[in-house]
Amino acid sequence: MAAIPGARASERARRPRLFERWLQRRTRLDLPLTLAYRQIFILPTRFGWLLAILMGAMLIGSLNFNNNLGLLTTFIVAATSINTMLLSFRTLRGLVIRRGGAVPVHAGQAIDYRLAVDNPVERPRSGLVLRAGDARNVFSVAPRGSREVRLRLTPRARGWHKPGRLRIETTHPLGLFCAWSWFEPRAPVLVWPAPAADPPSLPEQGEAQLGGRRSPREEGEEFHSLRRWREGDPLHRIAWKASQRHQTLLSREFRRERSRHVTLDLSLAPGRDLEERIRILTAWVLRADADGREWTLKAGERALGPARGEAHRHACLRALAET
């Protein structure tokens, strides 16, 4: 007796696997896909079931009371329902789903997934619904037309992700039957790492990083600013005219000119763990790109650059996503 609950649990766990194998044998889930009769399923909607129960009751009542008008009404509604079932099926049959893809986004952002849908016949396709979980998009395709359909998928972690199983359905024209088909694009979607909210400043050339803090800049030959004179400053650094105007002794400060190139090394980035270091490097890549600077990214054995621009930024974010 104790083995019966375990057997029932095993049977319940085996049902989804059997359904998956049956679905893979009956349908071709990858794209491009032309919807044929083997890929289309159809069942009555809740409204359709209620109408069927009502028509059954009307049929029984009309037969008992020999009511010809009731019988005529029942047969007309039943014939109309069968025709709507065929129309729902024809709305999906022959529809071509060519390709799918999405522009890379950062982790935590919704994925804007796009599909290209073609209608190769002379009749319009109305009331189509593309669905993935709770996300849905209602659209139509003109005769001999093409349509790009967008669907906002749930946010994912960094890396490559498959969009999962999508469903296209319709209840056109009267909502009595729902015809649907499943497909599962295999082309993965790239999700970049999320940038750190408050990252440290960019590491400059020749500056050591110790826990996110830098050592003071070395003095050079480039004039930087005036500051108050400190004991030990050489006399030739004193700005006599400026000191006379401000009634205090001022000294010239010289700095070494910054290089426009910056090296971003994952192994030297501050952070408590790998994910935090990756988020900080992502923020540094975005900041260097916004400042128009040239940078080199070192992530493990990969070294990208020196370069700058959109293509280099995408390559660096992809390398960080794949780390």
Partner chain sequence: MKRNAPHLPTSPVAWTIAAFVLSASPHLLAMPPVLSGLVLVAAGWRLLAAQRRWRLPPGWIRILLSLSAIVLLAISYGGLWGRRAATGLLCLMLGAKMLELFRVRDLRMVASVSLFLVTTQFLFNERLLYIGYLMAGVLASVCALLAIQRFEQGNQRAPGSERRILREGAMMLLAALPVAAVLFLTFPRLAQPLWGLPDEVMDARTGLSDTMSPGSIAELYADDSPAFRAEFEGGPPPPGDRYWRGPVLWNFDGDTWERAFLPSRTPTDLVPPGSNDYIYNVQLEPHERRWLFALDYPVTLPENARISLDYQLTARKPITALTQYRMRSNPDPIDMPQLPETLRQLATRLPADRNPRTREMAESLRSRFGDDRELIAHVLDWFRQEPFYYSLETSPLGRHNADEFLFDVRTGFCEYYASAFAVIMRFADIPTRVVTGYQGGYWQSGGEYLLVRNSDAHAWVEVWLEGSGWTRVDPTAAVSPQRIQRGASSIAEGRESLFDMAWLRDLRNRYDRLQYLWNAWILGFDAERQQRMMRFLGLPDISRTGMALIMAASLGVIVLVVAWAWLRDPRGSRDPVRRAWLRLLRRVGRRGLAKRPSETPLAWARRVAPALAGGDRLVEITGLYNDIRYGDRREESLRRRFTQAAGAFRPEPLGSRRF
Second form
Amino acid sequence: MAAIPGARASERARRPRLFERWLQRRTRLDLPLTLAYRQIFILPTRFGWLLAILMGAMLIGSLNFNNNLGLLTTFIVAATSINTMLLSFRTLRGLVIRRGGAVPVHAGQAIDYRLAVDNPVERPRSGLVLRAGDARNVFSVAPRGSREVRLRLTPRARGWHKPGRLRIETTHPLGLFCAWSWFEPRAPVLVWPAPAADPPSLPEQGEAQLGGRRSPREEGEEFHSLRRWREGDPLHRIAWKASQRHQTLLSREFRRERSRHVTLDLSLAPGRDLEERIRILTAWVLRADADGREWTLKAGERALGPARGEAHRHACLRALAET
Amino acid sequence: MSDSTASARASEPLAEDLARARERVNGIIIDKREVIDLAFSALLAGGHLLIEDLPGVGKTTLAQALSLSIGGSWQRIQFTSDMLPADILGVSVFRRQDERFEFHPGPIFANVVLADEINRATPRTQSALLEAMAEGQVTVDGRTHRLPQPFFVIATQNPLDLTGTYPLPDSQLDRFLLRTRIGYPSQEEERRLLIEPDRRDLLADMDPVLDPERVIELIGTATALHLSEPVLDYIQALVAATRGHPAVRAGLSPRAALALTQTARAHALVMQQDFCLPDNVRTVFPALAGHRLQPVTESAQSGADIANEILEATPVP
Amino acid sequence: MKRNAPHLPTSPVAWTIAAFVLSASPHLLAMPPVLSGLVLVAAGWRLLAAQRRWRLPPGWIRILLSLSAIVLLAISYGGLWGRRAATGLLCLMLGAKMLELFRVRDLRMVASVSLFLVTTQFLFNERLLYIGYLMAGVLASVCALLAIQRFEQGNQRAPGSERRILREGAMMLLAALPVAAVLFLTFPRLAQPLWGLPDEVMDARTGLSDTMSPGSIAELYADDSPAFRAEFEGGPPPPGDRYWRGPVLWNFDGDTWERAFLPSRTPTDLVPPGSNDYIYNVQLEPHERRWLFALDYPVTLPENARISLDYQLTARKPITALTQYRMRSNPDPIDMPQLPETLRQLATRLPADRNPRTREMAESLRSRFGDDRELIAHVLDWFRQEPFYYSLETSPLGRHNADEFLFDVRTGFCEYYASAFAVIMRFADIPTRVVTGYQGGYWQSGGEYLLVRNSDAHAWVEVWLEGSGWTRVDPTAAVSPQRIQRGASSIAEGRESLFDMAWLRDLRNRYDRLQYLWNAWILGFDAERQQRMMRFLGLPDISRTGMALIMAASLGVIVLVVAWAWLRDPRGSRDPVRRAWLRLLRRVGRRGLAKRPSETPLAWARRVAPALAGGDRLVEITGLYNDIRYGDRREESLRRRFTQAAGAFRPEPLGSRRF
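Following the display of the form predicted alone, present the structure of the form predicted in complex with its partner chain.
Complete assembly follows, chain above in first position.
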């Protein structure tokens, strides 16, 4: 199970192992997670440091000239900074990250990773930022409200992915301090293989084996035969000319051509390497599903189908992703 | 919740009649108040009801009692696999003597229609019914015939009977406002059922309390029932939660959100309340959202499970 | 944020500019109008640019404008590099920044440097009024930071949001006060500055100069601002004794009296304490010179001060901030029973070619009166009897200024009289020196202190007499006794009648009382006062490290308190109904019957009712709550009924009740 590539991998390599272990201990990884004192880190932002330097200058100057109003100003600013630190902390504390997950996508597409966040207290929380690598999303949660936050992740390879370590942070209310928490949702995200851009047409070899089963009750667009008119047959189905000939009302009966079955076998698919074959097979599955056909997927030991429909498509794509 | 302390609208005869109608049905279907309330809510919200349950738990009796209590016409359609759309909608019969077609309305032309075992019919027949339900009218041979008002369909479907049936496709399920189960009777109730005379005999004695006009009036009342900001917030939070749920392929649509609002109002009216409570929303939510939430294939949860999970996870404002 | 970033919306830009202009306003007023005009134009342009969505001006224009402003500044301040020039430069630089204020980072920079600007203003003026400036400046900056942050968080357009920002900013400011107060009281102060103050004129008008020529004090008469305040232990001295000694002048060149450079007295050389001593605290307003004022004759020396042979107190550094010192004065001793010959010569020297008529008169008097005292009495009588007038309306005097004043003009104020009288004395060979300082003062009966204004500046004469040493003679008193008895304002009445109405004066005196407290408790809070406060709290002799520890400890405590206040779960909303409901939930919740968040009120009440005595009542109360919250019933009676019922409900588990 690979982590979604991003900035974090390199970041992690840079960090000493000891720190990493300490972080692991302080970072509760699984959801649902209620952010508490132990999970929240806080440091001044760059602007916070700048203001600190400015305050230092104000302090030294006022102290030197024994300028009490200057000192008072400095202290009010310092006290405000302390307050904003507490407020940044408060913005995160008690926030509940209930669960995360995403609808599977094809490799190369952006995962819309969704995270459910609850605010259990009677106080709005604003200026929250969810981020992973470069992806970020700013959001706020109403008092006692809950909402869904989306994060666009861009996986590169098929398979099951852990979303990796996500970071939720805030610089609310003045941008002086950044409070943040790390967490790692356990629930993995499925990434289907990318479909080949220009796949060969579907292999029709399965027709002989399974095709031809027809159901008399299926109606379709293809004209099938004439029969006696029965109550309930719509007017436009009446074959007027034929009826005149036979002196009785006749209806046209329609039937839908039952689509031919197709077998999609990974080992028989064209392609230079496994990945390309998987991509072609993926494209075929999508095509077969779009055409409303019934298909069987064979990938290694596994055989799925024959079946059709969305559920079958999902199962097949998942099997291809896991191969 | 019938004894809600939320001030009852006692003085209004219309509401009283509704209460009496509800009591009538309650008298016949023992111990199933919640299902009956949901059925009335679906009716007053102008929607249709799908009951998924085993045969013999009283689906038909419920539908019949309901229709009898509100007056008006009622029809039962037993669906079979060889049924054609025309068997439901009606046919234009060519009359030799005056050389023209005459429309013979099908069984769907009734105030309350019980579509029994709908999954036995072919998809084509099913969709004929569903289209008529959605549009409130029937078009046969280019001629449109309006269905009577109120028009209320109670469809039943046997979830276990799968051989040779056509379960309603997911995409069609939301034609039904609510989907619910009746469930087995409790021990006590079962005992009463065994001792007392057949429920269907009781039905014979039932006389209508309401009439179609009054039902229409009640539907209007439900539409205008007061729904406060916090309840609206709650509805929005629930809908948002379905959209954010990772096990769900697609959350509730805006139309479904509107339906939720309307059904909660109708439920409040059934409960004799002046305004809508979060309790009403909570009660109708699983029935409304369960069949609309389609779980992703990886999920072991059913739509109803997800709906209940969302209810438990969403704080009431 | 890119270089040509998207337009910042008006709100954060406007708040930032407001913070800047507000903080810079006193600086701008003190700057040459051309420069402050430039800064204001730049700020105005930026504001318009935010509204009209103008683009960043090209770089060369910005550089050109900035450079020309700096050149203008250099010209205006004439190369005098001081505090004013420095703050002026800061304002100009921020003004130039307005032209490239197109990034969030720039906005934050300007908003925080505005805080710095507020601080620098207090180097020039620390008066009570400025507390308003402090609060407004800090508030505007905090609001600007809030608006910037809000923009960054992406929620910018909400109705009434500007007022909300203001309210939030005020809340933050208010919440900062406890911690700020603790820091203020406990932060270890420096007893000695780390580096000196530049010698430069402050905003406050200067006090007495170290020279005197007729007319130089007149400028001070128009200045009603306080010079100092004195708080006496046991009543103020009588008006006749309220002579506050300032510079003592010995040398006269015919136009100007100047100081002589006399040796300092050693602390052992001071007068001994007596029985009629005045003990008092002086709260001296900054006046940029080194004079300290005291009554005759100081028994003790304030810290960092010297006393000269002629009992003139000077501080080691110019008084640039409010200074407090404690004094003890003994009015009785004889100053110099023996006059050394060098001093006698110094005290009788006169330019020979000036004032011939005065010399003639002095010499004739000398021949008539052998006794110095009689001569002096005669001259004072002469002042009294001849038509001399005390007036601030004077005409300039020429080369023989004593002659002109004594025989022609005969109208003037203390300097004229003191100078002319001293000239007569010196021609009569009596050792004489001129003393400038303050005389009188307004007794603030409410505040129990003597308020001495700059308009109380005065000049008098001291003559050396055999047997009584240096003796004070005030010729002004001979002409205008009420000047001495009732103070300078009695003279100025005619001049300032428009503004000098009784109620106005009263208001001013009340304000000064506040100012006095302000000075005593805020501005005058220094290392010494801090020690005194600690002593009062029972912690004597705290070292600097000890003070730092105390600060750390008390800061820790107050931050804990503030943190608790911030972090505790909100006590519900403003709505009393909601508050009562949440309180009810908590009360019942403590019985282990908490409402789950996903539970509806009614479902909860029904669930827990069976477990409580009077559970039905709970269901009823919840019904009322439902009516109000979900039924939108707004009748006050219903709301009151609910809050009362909810407040009265006591959850008792079934069975715990005694029957």
